[in-house]
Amino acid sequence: MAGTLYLVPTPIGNLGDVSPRIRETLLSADFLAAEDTRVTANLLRHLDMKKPLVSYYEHNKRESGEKILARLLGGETCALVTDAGTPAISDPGEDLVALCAQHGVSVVAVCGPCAAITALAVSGLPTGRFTFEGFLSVNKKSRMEHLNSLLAEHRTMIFYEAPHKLQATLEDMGKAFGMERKISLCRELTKLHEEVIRTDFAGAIAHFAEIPPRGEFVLIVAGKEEKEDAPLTLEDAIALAQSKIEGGMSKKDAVKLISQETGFPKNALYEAVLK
């Protein structure tokens, strides 16, 4: 029988947030799959715990997911960590899952800490409804690009970061969305020094251009404006009532249609399309 893959998420900055469920499911793993297993021998000397431990990153995915998956098959159980948050989450983790998925293998989710969702909690943007885009590419083209994409995007978005790329990243974002667009910029959460930065794209760019950024960021950027619509004047409805007798329709049919459809009476339609 084969045995499961447990995604385990990691503090983002405060050891404090392992949880029971976390510590015991680490505890009964027959071995970890880490990102860097540094950092994660770190956790466990923490913890007071020791466990075989295997490499899993972005560079090795594929050969040492095979290796993991292999001895999923073979009956062990794994936990998979990352050095910080939510495996599988813009995460090398995110192949593995698939690779079990393929072949059968059970996943099990324990919840935990996740930086984007920390974030978006204390951002004081919109939270009902909200896209994670991870991190935005190195290659200047593919990040317009993928800027470019999300410029009718209502939803609220949410961007990982690394300090050295912040204000290049922040200044192709304001001219991409525009420089009065909000954002709340989110450093070192859940650690002594947790920052929340709220403000819009100007002020951003104008804030680090004196203050050099450190630690990771969660960019949390406010979705388009939905405005509503204008009221239709009779101009409107006397230019939709000439549209459809262009495209064919007769003059009464228009204006009985048009008429229906906004409101307006068909005396002044009917006049206004003689004219």
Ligand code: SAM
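Numbering follows the first chain given and starts at 1. All values reported here derive from a predicted model rather than from experimental measurement. Note that the rigid core is defined as the largest set of C-alphas that superpose within 1.5 Å between two forms. What changes on going to the form predicted in complex with the ligand:
- S19: CA moves less than 2 Å between the two forms after rigid-core fitting.
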Second form
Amino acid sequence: MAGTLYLVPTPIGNLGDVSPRIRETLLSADFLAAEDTRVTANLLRHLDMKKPLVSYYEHNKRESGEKILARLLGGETCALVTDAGTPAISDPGEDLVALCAQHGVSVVAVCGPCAAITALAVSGLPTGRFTFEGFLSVNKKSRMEHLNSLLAEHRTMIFYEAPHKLQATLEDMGKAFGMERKISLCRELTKLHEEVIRTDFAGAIAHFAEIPPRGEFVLIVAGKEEKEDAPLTLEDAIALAQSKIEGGMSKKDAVKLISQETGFPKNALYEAVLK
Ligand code: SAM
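Okay, that one was the form predicted alone. Can I see the form predicted in complex with the ligand too?
After this comes the whole thing, all chains and molecules, with the earlier chain placed first.
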């Protein structure tokens, strides 16, 4: 009979977040598949545990995934862990889960730390409906496409970001969503220097111009307000198209997008933004 793949969350900072079930699952697994075996070896040392480790990360996920699958089909149990947080959320674990599902291997998720949900809960922004957006691409065109696809989003949005890219991301998001849009920047969650900055894009950009960003961040961005849906004038639509162009979009794409969003004809917008 095939074994089971256990998805085992690990602390995103605070080692006290290893629950008894997390500990027991790690202990009882035949082997662990880890994103960075050095990081996991440190955790195991802290837990006073020794387990066989295999490496499973972005650049070996196909080959290593097949080997892990073969062992699972052979009856072993595997605990999948990432460097921090819940496996399969913004990491290659999602591919291993899909592979197991395809081959009828049972997958069990143990509950535990996840940066996205922890940040959403503490953000102070609406949590009733939300969307997880992960990391924006570093490619300018793809990241603008991603942001443009969210212009009409009413739900709270969750993004991951690395500190050295934070300022550029805030600038791009501010241009797309408007500098007055609310954002909660959740930094170093569960760690000693945990901080939640509840502000708007203008405030966030000013803050990090003074204090360079350090540590890990989750960005929680408010959705578009319902009242922003009040009927737009042609002048509003022209201003929207103009701001897209200033944000790096071509005139043609900006006009097409704003025309689709507002219903004003493309030629009226095109003539106006050319002026
Ligand atoms: N699977 C993980 C999870 O469930 O949280 C996320 C993995 S993703 C590769 C790593 C990103 O999570 C970081 O770049 C950062 O955006 C976020 N993150 C991880 N730990 C964090 C923490 N302690 N505080 C804030 N953000 C954190």
